[in-house]
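This document opens with one chain alone, in structure tokens, the form predicted on its own.
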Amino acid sequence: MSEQRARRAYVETYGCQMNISDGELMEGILEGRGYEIVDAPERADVVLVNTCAIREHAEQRVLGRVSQLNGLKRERPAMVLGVTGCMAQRMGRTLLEQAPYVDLVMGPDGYRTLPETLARLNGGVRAVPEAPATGAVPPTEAAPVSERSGRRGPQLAVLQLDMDENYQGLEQRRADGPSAWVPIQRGCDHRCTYCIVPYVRGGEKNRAAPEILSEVRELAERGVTEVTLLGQTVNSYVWSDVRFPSLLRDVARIDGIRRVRFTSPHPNDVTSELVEVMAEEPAVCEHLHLPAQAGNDRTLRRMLRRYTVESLLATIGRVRVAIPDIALSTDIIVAFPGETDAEFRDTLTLMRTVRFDEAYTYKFSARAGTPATRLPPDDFVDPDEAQARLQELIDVARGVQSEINRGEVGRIEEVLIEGEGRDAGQIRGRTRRNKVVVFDGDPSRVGSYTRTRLERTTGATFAGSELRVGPREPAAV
């Protein structure tokens, strides 16, 4: 009798870097239990859509995608269709009611039990090796949604938040390439009034520092040269007597690691010690993502951000004194409930004052369960006005970015080659300051470092030319 083939799984991820890391984690767990990870849902026995819940638009996009995948499921009824991640945690069994063709909803704290959970589902694996006991709460079976759903077999919801789950001891399935995400923290202890994260990922849980350092060493041995430390408020990390600046320094000194980044920090935890490490350690990149969210003190108070515009500017000032060549990026939300036009214009003033190299801009999206949704109805900004503010913010942010980048034409930068460019014969890389550069080259060189001269810019990215020979030139001219 021929040996039965391995079950096949496909993970499709939406959202932030933490979600990308979680997708790699699920792939690693499944691969470790005998699954073959495939690159298309059409080839899979199990399809998992790994989701984000930060904004309503992201959730609507996922619902549309899951509906599409239901067409594939109709053709192959034994296929297991699951929704995982923050949206699954937020919606829970409601998602099973809205999309009765979904077999599984699983929140971020359930991944350790993923193989056992799949084994319980119709069409799931029937012979899964026993996993070590973890203390995790077992999945719960949802009642049938309706007679009309045409379902055969159970639906499962795994939604318990586990305050001890930081995924310690689990290995991610890393994508090939020179860079790797390294999660060091899960959840968040802040309660920003607009943010769903604490309610879908729970409170802050930090991994053991020795395990993090061991993981980075293993990555370096595999040829990874750039790591990004991940956390919801990454610089609030503390484990035993190890705080984030100390961990960052230790990671930066691991043999083989040439670049270290981290995201996303909270402005309140940008300490003098952290700035000192960033300035002193050659491997720490000259880039800081600093989510400002707004440029008005009243709005920041209503957001529960716990800093003022003055203190934010003071922090940025300290960083720029210590690291004059630092590139700054930020997140900004417009039309938060109660924001007046004058307060919005304070945010535009902040953008022009700080001159961020890049800004990720959003209009407020109400998330059920967050405190902001309980603000008085009259506080909510008219949707057309909110869109107009967002567009004005985008125009200001792009204008500043274009001015900064035009001023950097002529610089010579070290570039890590990351992949192919859009046009044939071009490759794409990233500078230490997180600027994207496209230049002529061979895609087989992905993972190597070179120096390029920045020759022109489209506003957001650069076109450059590679410097192959000659004496070493300064990092910037």
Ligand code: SAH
Given for the second form:
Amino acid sequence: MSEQRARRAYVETYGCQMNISDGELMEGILEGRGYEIVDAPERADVVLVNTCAIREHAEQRVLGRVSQLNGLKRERPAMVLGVTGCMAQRMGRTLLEQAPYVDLVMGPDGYRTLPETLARLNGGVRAVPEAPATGAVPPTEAAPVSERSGRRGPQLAVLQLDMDENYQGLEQRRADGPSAWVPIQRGCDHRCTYCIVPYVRGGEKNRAAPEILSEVRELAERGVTEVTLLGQTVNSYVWSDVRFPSLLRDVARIDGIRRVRFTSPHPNDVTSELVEVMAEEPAVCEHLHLPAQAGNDRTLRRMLRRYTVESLLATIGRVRVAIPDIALSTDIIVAFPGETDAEFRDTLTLMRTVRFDEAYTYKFSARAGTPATRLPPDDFVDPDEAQARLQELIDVARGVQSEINRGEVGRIEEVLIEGEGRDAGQIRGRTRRNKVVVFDGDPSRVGSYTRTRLERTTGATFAGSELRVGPREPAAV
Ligand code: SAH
Ligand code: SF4
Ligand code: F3S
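If the structure you just shared is the form predicted on its own, then what does the corresponding form predicted together with this ligand look like?
So here's everything in the complex, that chain up top.
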């Protein structure tokens, strides 16, 4: 009988690492309340699509997916279909109206109440165990039921942003493996004029340092050797008198942790103290993601990034002096409203000057409610022109990347084996500098460290060969 088996939930996540980590949090919350987490929507009583709102394209894709999942719901009307995350927060009730088959929209600060909220919905998931004594009352409201949809039950919207919600005391459900993401901060206090994040995730909230450290200790005891600390401006973290550099140092010194990464730092908070910790702590990886966004001062000012090209270059200079082997990656937006061709060329110059190992490149996407959408309509860059700029940027970024990587062929690098390669008999790992290496090996080795020689590069990734100490044994590192 369906009442007696565990209710089954499936969570499908889009967007950044923070959102993926939130997906694990939702799974943890549901599992803690008796749900079985399954890996296919076909097998689930509750299907949650955990969404991203950063660019319009990301939202369009997800809306398509939600409508596809409605196909499953038609076959099984008791299935609950929920949309969570940043797009749910941004669209709110509009989403319930546009997609009347969606039962629930829940923003990023509502997950603690997920079990109770699901219990309030009609469908096959009515009974949930009692909330723990500390459980907050769900701030749910029944949204208007669409007449056309012929719905039987309510649609619910949980959209309050809560300055106190940092999910203290709740556990993420993490897949077994050597690596774990550890959110240390939620929300963002910046107001970059193109960006929706502060509106859908609220202001910056930092977790208590002792809680973060005990979580990492527990992860290490369970065999995790690599952690990535997460936050929208992760290096602005502050709790009590603990600032990011000292937290990073403490995490790096936890027994069993061999690699520590963090993302995304804001260039303005790359302090000399942080650079010192990065240089001194052996576990902190030689990789820094430094989102530049543009290479022109007027554009940076209008983006409200609060730094100049000169100060950014000075920051990068300090990092490179202290950690000569550091690999740098970045995010760049082209065609911000009002960006002239000459200003765009300054961004290309920045790319050629800094020589990032990797660049994530985007066309500006107008997000309703953000200040950039209020710039004069004439400032908006023609879509064909925007596409041409993006292509030119990609070409420059790839050219630089491939030159850098060709220069690295022959290096010997420690690799953490993360999974299988595309071809049979191959495995894939990552160097401390965040470069992907594929080499011959058995998938049973996933999670272990080895040393490889970088033999060839495709431009972006490497083909390597494993170094062996004896005829059979992989070299211990
Ligand atoms: N908090 C992170 C970024 C989060 S969003 C940080 O500050 O680095 C990830 C990236 O998406 C941003 O760095 C930016 O390059 C890009 N992005 C954000 N909003 C965008 C928009 N409206 N259009 C295009 N790209 C955008
Ligand atoms: Fe968005 Fe800027 Fe905050 Fe990053 S720092 S999340 S780009 S507002
Ligand atoms: Fe997207 Fe939200 Fe992350 S908008 S990039 S999922 S914080």
